[in-house]
Amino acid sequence: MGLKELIYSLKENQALLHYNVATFEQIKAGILAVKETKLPLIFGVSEGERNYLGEDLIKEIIDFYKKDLPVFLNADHSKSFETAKKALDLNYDAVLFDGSEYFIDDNIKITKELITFREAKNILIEGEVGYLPGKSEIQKEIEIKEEYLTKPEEALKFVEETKVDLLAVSIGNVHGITATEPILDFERGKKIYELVKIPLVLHGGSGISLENLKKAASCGFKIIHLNTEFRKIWKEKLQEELKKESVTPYKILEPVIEEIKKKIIYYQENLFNFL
């Protein structure tokens, strides 16, 4: 089953986990989780992560496992036509053109060009309307200004003119983990979903309670992005293991992989609502 068919087969209260990776250990943890659960997983790689891993190498790795497992690859937060085009050339499963820092008309123009360039390829294109502050790190409080939030009428205009497959929106979510949980405007999310009638994507899921992630899923968010939470697990467990006497890499790294794997499974099962 392709990614588009999978997304549209989800029940009202189900969502897919989108999990960003930048190291082999993170990739291995995701693959082991999918092998154990048999549940799908979207691997995400931002521009920085693609540059670090090699955008063609990560595609080959996921393709290798895709023969037997429900795994998918998304070119996350492509900030320009050129970087998004590279991912389309490599036949990623999905590509996000993040035009949230552009004026809406410029965002629409570039997204339409990508849709045209894609032609008949079976690749999902995600657009983004509204602005998410923060970065994928542990941070202090982040101010959410009213102008950051996605305007439902702008979301509708964007989807009607671009014909994107997925839409990322801002409803109070932020990139990274802050001291207190972000307050999400679920009513805004519901209204946008009712207007655009395509699956929504929630970026900045780290630091949001499972209860609220499930609530987002029921409001039309069919993909939930988690990055910083897994980065935090990776660093803290690695620091713990490095204090031990062993200098054998796999003995140091295997517990890190296991710790990440357990958290992936937790979100896979809960967001799929199978527990």
Second form
Amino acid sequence: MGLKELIYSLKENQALLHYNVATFEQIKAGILAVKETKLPLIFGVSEGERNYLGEDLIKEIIDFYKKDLPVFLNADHSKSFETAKKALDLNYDAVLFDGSEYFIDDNIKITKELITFREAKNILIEGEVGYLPGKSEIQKEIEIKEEYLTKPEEALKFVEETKVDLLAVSIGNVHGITATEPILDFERGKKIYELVKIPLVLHGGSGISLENLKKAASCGFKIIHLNTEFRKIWKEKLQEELKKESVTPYKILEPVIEEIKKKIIYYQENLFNFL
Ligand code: 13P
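So that was the form predicted alone. Now I'd like the form predicted together with 1,3-dihydroxyacetonephosphate, please.
Whole complex next, starting from this chain.
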């Protein structure tokens, strides 16, 4: 099943986990999780992550496993037409053009150009309206200003003009883990979903309780992005393992992979299978 069909086959309160990767351990943890659960997983690579990994190498790896497993690849947060175009050329399953830092008219213009450039290819294009502060790190408190939040009428105009397949919006979510959980404006999310009638994407899932992630799923957020949560496990477990005597990479890294895998399964099962 393609990613589009899969998203449209989701029940009202189900969502897919989008999991960012940059290292071999993270990729292996994701693959092992899917082998165990048989549940779908979207691997995400931001511009920085795909520069580090090799945008074509990660595509080859996901293609290799795609033959038997429900795994997909998304070019997360492509900040320019050129980087998004590269992922379209490479036939990723989905591409996010993140024009949230552009003026809305420029955001619409570039997103439309990408839709035209895609032609008949079966690749989902995600747009972004509204601003998500922060980055995928552990960070201090982030103030959410009203102007960051997606205006429902602006989201509608964007979707009508661009004809994107998926829409990332800001409802108080932030990238990274902050000391207190961000307060999500679910009513705004619901309103946007009713207007645009296409699947929404929730970025900044780390630091949000499972209960609220599930609530987001039932408001139309069909894909939920998590990165910092897994980066944190990667670092903490690696630090613990590095304190041991061994210098053998696979002995040091195996428990790191195992720990990340457990957390992926936890989110997969809770977001996808909680009916
Ligand atoms: P977090 O790092 O807050 O989970 O956000 C990840 C994300 O939205 C990637 O697109």
